[in-house]
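Below, in structure tokens: the form predicted alone, a single chain.
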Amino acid sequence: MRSRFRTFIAGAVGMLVAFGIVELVHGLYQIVPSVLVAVAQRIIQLTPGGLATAGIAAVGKAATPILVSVIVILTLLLAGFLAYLSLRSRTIALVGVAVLAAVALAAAFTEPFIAPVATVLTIVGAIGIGVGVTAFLLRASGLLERGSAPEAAGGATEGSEQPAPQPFEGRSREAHSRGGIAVSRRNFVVVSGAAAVAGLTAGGVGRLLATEKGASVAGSESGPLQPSQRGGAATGSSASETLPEPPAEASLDVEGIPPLFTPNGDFYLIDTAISSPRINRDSWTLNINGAVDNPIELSYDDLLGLPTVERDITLSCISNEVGGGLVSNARWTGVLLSDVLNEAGLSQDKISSSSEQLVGRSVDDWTAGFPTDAAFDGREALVAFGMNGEELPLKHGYPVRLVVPGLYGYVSATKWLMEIELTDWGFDAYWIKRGWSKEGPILTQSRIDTVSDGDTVSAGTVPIGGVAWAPTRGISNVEVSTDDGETWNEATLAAQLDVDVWRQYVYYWEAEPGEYTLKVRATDGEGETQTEEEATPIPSGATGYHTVEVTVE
């Protein structure tokens, strides 16, 4: 039993070394993809809708790290099994290794912008080294020779001299006399442990380098917007529209209320892309095709040649629970989506049943679709390349993404945008196939930020404040209840910067000692108050009042 366990460990350690090598090369050379990320990405894309939705509902943002962990564990288990199998049939074990290599290569080659030759050499080389590490551990401990012994014994004739007992049987040391290196059980643990640590270290360094290089890529590509990216004479743009600094009255100076504009580093992130694609914007193009009169392909410079605008827009994820943090606000720079569509010969009066849906497609083939009319109905959707005065950060879609006011991101916010296709309403984009609502208007919502559930506060004046949002409609009123909804108190509102932007509020509560249930509700600019009825995010967005229990002392 112990020898089987050590055989299994030898295989797992070899695979761990292979993982480490691939991750290290990925960290040093970004266009060699991470196999773990590539495999996980393919699983995400191929997961049936009901299962994907159930997984998100069960574990939320933890779904991706759990998936990667499961892939690692299962692969190590499989590698251990193949090592054990090699003691009986090396041919079958090598076939299993070849299958693993093929799966890794197939997944890697679905990643965008990779170096094919370097990718093949890295994956094949890493697996070869991993197999070598496993073979070394098996030979050094005598396991490989022991595993082949039955074949030799089976060929002996009756009456022939029986082989002497193996020297490691029943002993604390397992030296063998076949000419290789011999190690004891204890040294096997040391050697295999050292190899495992080397693999983990290589993988950790690779992930660190990949993260740092991603940050540096994003840094070089998300510095301050240059004059050429703001439109005007530098690009031949016919116009450039920049927004003034927001007035002071658009913000409330109350501790705990989030700032009017969310810093890029704090802006919420929800992606199916486990690793952000690295895109060279000099070779990047945007294709506008489908049911348009003039299919076109725009380069980054072509895009900058169109009139550039700035717009303040709050975005929200449909996965956001009531009171959750998956909502943020930014000042976006780009060109109007309507202008881009005009270049392709499409205008509002030309929208037909064959072009009523606009589908954005990212470089990793993720899709989102929404009514084409949203590009022309006055909400000023953007093909954006700037965020809060900087170029788009890598994780937020560099070099170009879609930003559509009033629609949840799953139907509109295509990052790493590569293609815009005009098609009919019958096409179902990524999340629609997985059971979410076909249309995704952002619901009116509000959140308490100055106190949290379970807080204890001092008696006296307690500010109850936060943000409320209803993009395209604006917020007209926010009310706070301190008695579980029995009575409501009108809150003070910051000035509405734009109907597409969240609005800060505060209610100064004269609190007396006791236990209290606080609630908040908002009314949008069309006079509709958010519903009290509670619903989960799936399939159309969470509803209900954000509720906080506090103790006053």
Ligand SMILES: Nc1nc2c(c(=O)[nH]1)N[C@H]1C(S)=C(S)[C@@H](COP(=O)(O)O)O[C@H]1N2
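Numbering follows the first chain given and starts at 1. In this text, the rigid core denotes the largest set of C-alpha atoms whose superposition between the two forms falls within 1.5 Å. What you see is a predicted model; the values in this text were computed from it and never measured. First, how it differs from the form predicted in complex with the named molecule.
- When two forms of a protein are overlaid on their rigid core, residues whose CA moves 2 Å or more are considered shifted, and T285 is not one of them between these two forms.
- The two forms, fitted on the rigid core, differ between these two forms by 2 Å or more at the CA of R90.
- In the core-superposed comparison between these two forms, the C-alpha atom of G132 has shifted by at least 2 angstroms.
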The other form holds:
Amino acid sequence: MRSRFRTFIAGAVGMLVAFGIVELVHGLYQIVPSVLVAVAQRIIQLTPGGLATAGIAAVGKAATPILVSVIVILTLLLAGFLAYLSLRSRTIALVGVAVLAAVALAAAFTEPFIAPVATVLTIVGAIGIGVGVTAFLLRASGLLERGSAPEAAGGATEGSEQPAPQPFEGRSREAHSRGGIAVSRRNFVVVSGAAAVAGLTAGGVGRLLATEKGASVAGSESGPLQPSQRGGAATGSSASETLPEPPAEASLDVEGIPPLFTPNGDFYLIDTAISSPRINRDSWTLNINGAVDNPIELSYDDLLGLPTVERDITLSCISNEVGGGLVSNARWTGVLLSDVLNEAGLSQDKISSSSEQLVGRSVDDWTAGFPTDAAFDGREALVAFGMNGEELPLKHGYPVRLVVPGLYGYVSATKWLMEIELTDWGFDAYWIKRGWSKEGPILTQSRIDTVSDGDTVSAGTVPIGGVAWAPTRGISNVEVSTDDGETWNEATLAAQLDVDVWRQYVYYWEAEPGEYTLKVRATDGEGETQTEEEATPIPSGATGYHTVEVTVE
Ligand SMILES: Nc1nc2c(c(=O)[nH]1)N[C@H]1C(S)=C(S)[C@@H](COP(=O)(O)O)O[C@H]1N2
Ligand SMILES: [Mo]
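Right, the form predicted alone is done; let's see the coordinates for the form predicted in complex with the named molecule.
After this comes the whole thing, all chains and molecules, with the earlier chain placed first.
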């Protein structure tokens, strides 16, 4: 192995050990953040609009691991380069290490709920050990002498082609022959390999702990809703309002149509958090501040003290393509946003230009803002802590989030909520700064679920069905075309559970052999039919008719 390459490996291995230590400590004690997650998070946040939005629909899927891998690889390369530099100038290399440490610390300190002292000790300690491992490997292989690295040795190490490293002419050979700490090349491979494996193992265990056990370690495990959370017999809790089981007519028994309520595990997921913030709800508080008469801070128990309600609300993401899956329906449990605002001294008649925007802020400093009036105009927005009879799952915002009927999630549905600020319309929240519309009403949409593009079906009766939604307005009619929009057939509708909830439809098509282009269109409760004009999700939501081509045999 060439000396230049070994030097490089020594640096990368040291960095791997440092990464492993930080991840392991993070896995064990969440109050020390994962530097990897923190750096990736900052990159996502600092990425300009277009690029970030392109990747954001995939965040949580492929984009995140790719980003994290790129960060790791670049950092390892950088560490290798610093090790190489250290042979020429230890000062410059140490400055490089200090810069890396500063970047790691700066990123770490942007994460919520960290213990500052433990974080500094862990990161500085890990980097110190990493540098130590690198120095040991360099010295042991005779590339660097104990305690003496000449400043700017000068001249390229062309000699690396030769068997022995040249930077310290002859002396490295001496180091070898003196024995002691010197190791053979094979041993270099063994020792650096062992250190790399140790670093990777520590990192892997840390990641596993952080994701698998993280929730319980931090005391933020979600489970079934307790009676107190349903507004039952809890001490001091006010009257509760539960909903009856949905009537059978609200669901069509047709294969391929999604269930009326999306199970929590299937509910679509969109957020900018690489790993969900883990919040201990016993120390969690919700601040309501800004232009209100009576700024307040509510604990979880304070929240449960308000009247608890259940509401069925379909949530959708503005990034959803026509026919896409970023829409789901749940029965949410929580308290009315209007009740919470009343506690802070705000009512509809008191909304002024300085309180006309309601901004939700999460613990990871994500923001969403919408007209404050939406809390009072009859649509019944929720400060929610329950989802389909369970506490909010970690990924869906545990312990508390906002759910506002009729508004896309990016302007309204703040997960891991910690602050509600009443402010003027001038403030632009997270996605607004990145080029999406200031207001995000959910557009009327419909989707064909029983057949997919390219399917081949047998001639005879073919159910063409799916869901249509127009939260706050409801769905009054759904039509299906089997001839590319030439003619339209009225579909059969399931009962409308609520205007805020998607509605199932089916059209029983008598299909004869041939090639067909199927389309669907919905009309909302106000008589408006969704527009046929095609638009991309950015900036205001995708429009157009969901179109599916099928072959009938
Ligand atoms: N804290 C936080 N809340 C957030 C987001 C986010 O990135 N961070 N994304 C929003 C978006 S764009 C949508 S569509 C909904 C999605 O909620 P879900 O993941 O529970 O389906 O959450 C909203 N709330
Ligand atoms: Mo979204």
